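Shown here is one chain on its own, the form predicted on its own, set out as structure tokens.
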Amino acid sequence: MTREVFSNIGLWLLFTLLIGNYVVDLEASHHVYKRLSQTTNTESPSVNQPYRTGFHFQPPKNWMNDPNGPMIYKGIYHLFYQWNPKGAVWGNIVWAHSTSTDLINWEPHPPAIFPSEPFDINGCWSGSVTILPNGKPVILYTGIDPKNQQVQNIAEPKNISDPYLREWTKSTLNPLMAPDAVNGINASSFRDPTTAWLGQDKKWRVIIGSKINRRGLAITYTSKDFLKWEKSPEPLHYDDGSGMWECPDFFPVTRSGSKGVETSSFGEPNEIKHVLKVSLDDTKHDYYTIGTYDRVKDKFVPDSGFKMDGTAPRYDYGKYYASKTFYDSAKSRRILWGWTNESSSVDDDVEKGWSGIQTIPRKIWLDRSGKQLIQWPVREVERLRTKEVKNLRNKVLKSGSRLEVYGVTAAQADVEVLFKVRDLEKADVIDPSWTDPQLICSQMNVSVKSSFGPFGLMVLASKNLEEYTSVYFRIFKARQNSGKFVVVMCSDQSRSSLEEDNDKTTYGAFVDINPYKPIPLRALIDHSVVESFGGKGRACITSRVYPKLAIGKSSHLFAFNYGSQSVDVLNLNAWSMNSAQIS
């Protein structure tokens, strides 16, 4: 949640007293560091910290995780998020709250929800916002009761005429949904209600993430009035081997263009598809399936080839979790938010005084093929562009060459490059056993040469390349003389920092594009985060890196080709980025 600049000191002291002594060790996504999470951090971190981002959303200090209840209300965008006001590790969670007119610059408000009642006294966990037909927004969220059970609660704005919705009240009817022996719900695995939607029968529906043994579940509840909820006999969908389904999301997408549709929208299957996304607690990744929603049976049926487990496609193949979408009615688009945690040690997080950021909000839509989702940073982020470099056109990158991009602030930049390869018949044949792109990228890091690749960008690089993060492509033949190719996109962090304690995992994804056509790559670079978009958003990888040398003005940016065949740079545009106002 954005900045912790609370003007009302008395209110802040009340929050601190209410949440100060409640830390529970439940089955959750994040380990609870009890000693640290109860330590009040009273001083804001230095503004000169090299790893704080310039245009990504993050509060001025302390721990942040899941985005909650994003929406637009009376022309104002709202973002709630999980936040610890007392330290840089998970614990003492409240719903922090910020608003914006452009999804990039944010104004903080006091927390909207904090532990205060028996139904949430041990924690206020993730949830969603639903806009009712009368225009009133309501929050459904998970609370932890005195028995450490996960229950579902509702909160309503105190003053709906306030476009900033600065005060929220909790219903005396809470909890609205609770586990019991009759319905067979696991009391420690029952959380994160979605945005609700209206069925043809005028009943509201909402799903909640759960599990029974190894079966992951999207449990459905229905209601006529949004207050009295009844559990459906069968879940919306399940999988027997995937484990706990956290932060589920369920929404329609249209097959005609990139416009979004409202969450309760329906149409013929050839017009509207549905997306079910879950955050798998076992893997800490977000997965989605595309399919058909049977409104009569209240069942989601994945399309052929989709299965809701670790084999499903991911929004992002790097550090990206607990994502949430909302329908932006002002611009007829669906917006995706995602949480990115740190790759540094807990001690480093405590020392710098903060942990966690939100990625740049992305517009998300269904590809024309109907087989995958496309993501692209919201256009508003381009307003931060400045100092454009446009003179890198029609350059040939020979084998083993690098081309430095001068004239931009390489530590805070937006880069778009268009590559072209020739003589694809010279591509290496991929090993049939290479079905895991992350394994390919790990075993064939940037130092391993193939015919086509690695070629791409070196970002957050030191002058002499003691440190760099490489984002690149490789192209393989699917089979000898088949005429089909496999494109792999990698984000290699193995050389990202001289600091040895950081997580330097290398990430990889297959990109469903035609390599005979130009191959686009975009990178949003922001001090300690690199968001990469391959094939115009067909594959996305977010990395967290903490260079020791390549910081500030000492950071460099290169286009490179270490493959044995030459690669053309048809066009490369780069912009220094101004900082957003998030304080």
Given for the second form:
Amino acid sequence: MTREVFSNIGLWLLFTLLIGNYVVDLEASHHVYKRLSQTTNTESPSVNQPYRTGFHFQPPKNWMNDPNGPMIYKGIYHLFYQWNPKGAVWGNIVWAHSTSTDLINWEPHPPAIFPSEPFDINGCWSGSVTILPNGKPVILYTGIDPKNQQVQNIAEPKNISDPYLREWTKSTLNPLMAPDAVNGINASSFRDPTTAWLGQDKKWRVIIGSKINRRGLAITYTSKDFLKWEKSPEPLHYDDGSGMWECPDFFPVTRSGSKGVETSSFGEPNEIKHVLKVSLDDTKHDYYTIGTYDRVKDKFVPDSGFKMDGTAPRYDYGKYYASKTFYDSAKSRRILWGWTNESSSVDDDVEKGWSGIQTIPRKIWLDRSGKQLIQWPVREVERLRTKEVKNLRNKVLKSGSRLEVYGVTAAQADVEVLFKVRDLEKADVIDPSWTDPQLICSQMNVSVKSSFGPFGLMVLASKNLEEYTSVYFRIFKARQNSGKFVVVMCSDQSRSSLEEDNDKTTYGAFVDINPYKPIPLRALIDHSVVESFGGKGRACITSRVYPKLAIGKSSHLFAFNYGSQSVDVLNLNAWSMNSAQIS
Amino acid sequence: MKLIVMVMTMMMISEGSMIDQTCKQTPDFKLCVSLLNSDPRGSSADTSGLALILIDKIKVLATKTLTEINGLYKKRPELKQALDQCSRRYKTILNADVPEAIEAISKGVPKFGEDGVMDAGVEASACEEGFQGKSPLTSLTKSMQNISSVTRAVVRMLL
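Right, the form predicted on its own is done; let's see the coordinates for the form predicted together with the partner chain.
Below, the chain from earlier opens the complete complex, with every other chain and molecule after it.
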């Protein structure tokens, strides 16, 4: 045949291939989505739902885990999350999507990312959003390829003028980062890309969680154009013995004040510090370290006293994992999202038809001491407080007493209490071997009297206390003739439910506060979740409980003091909370 | 000839030792070894493979227990309520825990495999408790609890 005919045929073939590919792609993605949306739970969720939350984010049904790609874009907050369209355990995971104007009330949208290409055909796992200098948001996420290997992909909004950014397209260049024989990356331990940041050299950096044997590491990749990425020879940071680093997060914080800063911000240590956070697979907790970012070597250097392993401080000493921050440019704050799973059996989850909630987003900032982060629920949640506030002032809680707080919907409430103790020289001395607050709390339940403590709140309590969850303090002297004190905060679920097969582990944390000053405690109570904040956000504990009696109107709220010294309640405010619009 | 025998013996010993090494780190070495040796894939499997074999054993045991439960409805009609509970729980093991664990381990996120495997033990215990001391399934319950804890130990090696 003539060259012309060849080239015509060639062009025609190319043309049909391109069209075929494009059309097939579209069809494939529609097809997959249709398949997903037609698939329903094998059983419909039971009608009786005493444990669904009133104002904590959760999808209408099925399993949810990690929050993904949180961001604000054109005044609208976005939350994506790992969701199983087919059931109440992890599996078949996609990026579900909701938006909000206030971080509290949410509007659902169709799933944004779901398996459709070889580079994510076996799963669309966690990832983050980066807002590019031109204002466009892009997603980097982990895909599971046909060989079940973990790779990193990019997706961008299909229609940038859709304020809800409902549809996303995936680049044909994907995967942008993948394990191979040259880079030696462990193909089953390479996931959860972070928000990227710009270096001094105008190149982007992103870190991805990984491990090599027991060494947990944050693999660094750099790029000029966000499409072609190069693995750095050295990880941003690593730790021998900590195991797999999931869901890393790396962000700057201001040395003073509580404002957030944009992720690429950099400054001197007296202005800007950096935080590295990881979720440890081994322990199922989230930990952070404070330090400095060496821009030249692209290394994170923890401050003295910090090690990025299981000894590092946690965001939350209860059920809290896979957390991720984003910079809210509208209100100049950094916001933290965290996933809280169920403490019930899988059979219970299948029966009720859902599993997993998100905590109320928290503003996060560096404490003035520079030694820890502080978290506090975003102020928007306070808009749910009804005008009916139950206020108690200047009450003395004598040893062995309880004070019921009436007039509040105790199963859906926000409580803030301020305690004051006197005669601290009477405090018990802490046993020097007691270095683990969780053990202190689990070995000494509320029937164990200290001089100071247990005192605090009993929430989701049944009338006659057959069931209750107690959130309380104990105060110890650090040493015999010491002027220093140790304050322990506990969240005790051991009596939370008559049901046997729940996880009723007790949680505990040290609270770095001066007990000579008033001692604050806040609890967000929402049917099956209690988020407790001690010392105005210096210690946070989230727990899940499933009472059989203390449900809805049969739920009660008490302040209590079972220590031998009396405790003053300077002030207690309890608000019934309106429900939020979640879906 | 001697060389061949030596090499084959060494191969056999080293094959046995992967299962041995793995099972030593579980709460029940004997059970672990017998479960893994009873599967033809056991001798050449890596840790993931061994975990998947054990999860298969959980599946088989759950199926067997369900059959037993179904048979008990006629023989022990007074136990209907507890049997209903148990039936649900063992179906959860089969329909939720096992598929979750298989997908998680195959795709490299073993922590969800650990969840599924642990829950198998939880469901078995919960079922047993429903009989309030008069369970006809105690031996099967114990088996599931033991296999669950052995499997969990192996899955944790993948974390």
